[in-house]
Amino acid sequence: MSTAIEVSNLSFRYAGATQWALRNVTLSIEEGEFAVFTGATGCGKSTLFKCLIGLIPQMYPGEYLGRVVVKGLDPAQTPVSRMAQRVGMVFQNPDNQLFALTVENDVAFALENLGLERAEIERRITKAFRMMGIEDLRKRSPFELSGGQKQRVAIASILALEPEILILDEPTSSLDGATAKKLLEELGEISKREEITVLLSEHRLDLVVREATRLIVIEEGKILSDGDPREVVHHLLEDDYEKVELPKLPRLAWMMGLRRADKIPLTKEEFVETLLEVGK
């Protein structure tokens, strides 16, 4: 497995700010990972994501130290338009990415700007609609859609670019639990099927811990914990960490004394299995 993203001693402070948004972040992401970033609001997740696509330092001035390499490119020196063909980012508010009169035109916009032939544009649009299950929205106005539908359209517009890396900045923040869970499960399936590296920030770990191959906790611009989701959750429980909302089942298992270091249950099935093993 090769490396998709390499971050070395990255620090960034926005112009006019006294505090560093990122502090000495070193991170390596392998191709095909589904890496979930979590942490309190303002911890630096969004800033890190902007560094990975070149918006920082190219469009947000400030003090930038360290080095980032994404698919062999330096985002700090590579035009954002070129980075967008390798790394697609879906922002927290889908309204910021939707502006055309129809959903179809929104998804086609970036493809047309790339100068692709009409047949290729049609192929990509159709595939993206199918992946996100929004074929019926094709001729609709994006401004009459629900929050969940808008988010799916925003993701489809990025998937149509066929990126090697997909970054989603709190994509479920405006969605109810059930809608968010379904979307995250589908993104997990898309990541595996299309072999796309996914980086996603999420507060509600209950919704995404099953899909994650890796969990990264950021606190005040620094990486606090990084590794296998089960191990990270276990360590956070050990430390009685309260700045992120840990999944309910592991917390319940911890309170019940089901504290095997090798396997803190993350899912309902694992929780039941652990209970049955203890009861033998």
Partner chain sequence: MSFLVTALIFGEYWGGMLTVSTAIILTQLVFLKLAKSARYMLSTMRGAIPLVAIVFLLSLLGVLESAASSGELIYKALASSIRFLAFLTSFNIFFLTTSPDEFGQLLLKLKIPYVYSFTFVAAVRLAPVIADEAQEIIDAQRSRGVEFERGSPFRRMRALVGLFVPLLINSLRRAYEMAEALEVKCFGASEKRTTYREMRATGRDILSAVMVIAALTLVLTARSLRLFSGLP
The other form holds:
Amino acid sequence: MSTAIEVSNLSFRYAGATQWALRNVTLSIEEGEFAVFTGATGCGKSTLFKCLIGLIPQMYPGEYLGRVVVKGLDPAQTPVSRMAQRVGMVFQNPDNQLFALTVENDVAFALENLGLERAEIERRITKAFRMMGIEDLRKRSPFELSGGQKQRVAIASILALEPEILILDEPTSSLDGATAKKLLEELGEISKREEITVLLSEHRLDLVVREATRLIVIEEGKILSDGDPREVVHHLLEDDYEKVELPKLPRLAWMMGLRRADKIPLTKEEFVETLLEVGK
Amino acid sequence: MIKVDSVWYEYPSGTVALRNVNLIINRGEIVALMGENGAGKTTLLKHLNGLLKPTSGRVEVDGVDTRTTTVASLSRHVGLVFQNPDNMFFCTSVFEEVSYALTRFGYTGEEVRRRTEEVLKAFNLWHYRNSSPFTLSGGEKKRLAISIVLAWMPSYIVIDEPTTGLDGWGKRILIDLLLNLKDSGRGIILSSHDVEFISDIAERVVLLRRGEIIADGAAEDILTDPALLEEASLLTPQIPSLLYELKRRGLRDLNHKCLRLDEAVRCLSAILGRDGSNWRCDGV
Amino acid sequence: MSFLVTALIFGEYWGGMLTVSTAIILTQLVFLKLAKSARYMLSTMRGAIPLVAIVFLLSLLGVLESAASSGELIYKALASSIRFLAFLTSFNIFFLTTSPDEFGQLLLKLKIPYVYSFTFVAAVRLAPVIADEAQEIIDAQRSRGVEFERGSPFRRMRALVGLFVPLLINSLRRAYEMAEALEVKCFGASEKRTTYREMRATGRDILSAVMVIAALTLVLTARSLRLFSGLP
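We have the form predicted on its own; now please give the form predicted in complex with the partner chain.
All chains and molecules follow, beginning with the one already shown.
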């Protein structure tokens, strides 16, 4: 495995702000990881994501210290449109990311901007439609779709760029739990099958804990905890950390006295296994 | 008492958003309207203070038919907090934002000042009183939106999607606030699809699906019924879902009607015949 | 079809008389009936009724002094309202039949730079989003005691601040978010932008274009020769 993203001592302060949005962040993400970022609102997750594709400092000026390398490129120096062909970025609100008036034109939009041949556009959007399971929406208008469908279109339009890394900034915040869970599970599968490195931020950890290979907690611009999800959850339980909503199952296990770092159950299946194993 | 009596609502576009909805909400209870996005939750909420009038059927607030009065006079009794707080703010300071509505409802001078101060302090926003509302964080904005409405002390507080944009910390603060409000004898109506949040707070759950009420009952009955929840396209909360799984795997006597963590600890300890100490022996 | 409608808009603008306007509306209705969408189109026009009434009243006031008899007065006011109605129905049909995407592509074909046609499409597609948002803000403000239709002029001005401030702030935020999304979708990355779905002019399009030009010429000639000068 090689390194997809390398962030060293990154600090950033928006022009005119008194507080640093990021403070000395050092982080390295391997290829193929499914890294979940969490933390209180305004902790700096979005700022960090924008640094990885170059929107910061290119679109948002400010004080920028440290160094970021993404797939061998420096996002601070590389045009965003060039970064975007290797690093796809999906934002929170699908309404503000859809531009065309049919779904298929929207998914083709970025490819048209790149000046690709029609046959190539056709190949890529067909694949993106299949990946997100939205073939039947092709001719529809994105604005008459449900929130979940819109977000799928928004993701497909980025997947059509065939990025090696996919960054999603709170992609499910406007979706209901069931819709969000299904989408996150599918992203987990896509990440594995297509070997795409995924970074995403999410408040509702219980929805994503099965897919995550890595959990990173950010607090006030600093990395508070980073590692295997089970270890991080254990660490937060130990510290009685309240700013992040921990899933209820590990909390239940903790309250019932199961405190071993390697045994903290994250899912109900694990909970049952652990309980039966201990009960023997 | 708010009485929703055989209400149908059809949008001008022809979409039928509510189908024969019947509901009674009393003061001093917390009721959660649940269902997936588009189930009709917000449409129903907008009927409670008269923003929308039923196409057929009627809505009564403490005996007053919503069709016979104005939104402004109904809002005094039914405070509606919208999902997106950004749609509410337009004043230059947090203080003014709260006092503006108070003035609109006929309060004057010292009374406005006193109430604004009281509510901002209760919501831990007093230190922001001179800041612009737009500089607040998502959770603070949500709190400000609720405090604006609470300042004029409506008898019913209706909150659309209280948890969107809130992190774990914000949710915990909100739970305490809502429980206090309930104890002060107000009726609280929440619309949400956040099953975990609602399991921590609501006593009564009303399930909506495509504009129809498909269930109305105690939270511990409805939120522990996976088949029913699936019908409303909602997830089963983590705890009942675990207890179900344990039941399926052999712990047949387990009481699965538990929603909160402390209840679950009690439930599991009872059935295991221990206080969970065997886990501790295994670990650490 | 859309070309034909454009023709009607222009024809109406230059013609501008009660008979002509009525003829236009009737023609449109016949076409709509043929296209089996008259009912839908009429249902979308319902909101225009108060507007037409306002135009009627305003024109009544406007021609009050110049009119010789009460018959002429009503006739002139009616002419203005019908003209306005014809204008509305024409625009309505145009927007119901022509997707902004297609119109954008047309602009491209006319060698207008992509940035402009994109701006047009973006503006059109934002209109309903902003309308929904405005409704939501009005509802939110009404729920906190703001009354938009009642009170002194000063109070109503104050109420409008409650609508426009949130609308403006939301629009600024949306502009930023859309700019970010455009960046990551490589907007403007390539000199030669391609189009996935291309429109080609068919025989019918050419036929309607010819009809448009013919109609325009006819009306212009008629007007310059003052053929209808006897009519108000």
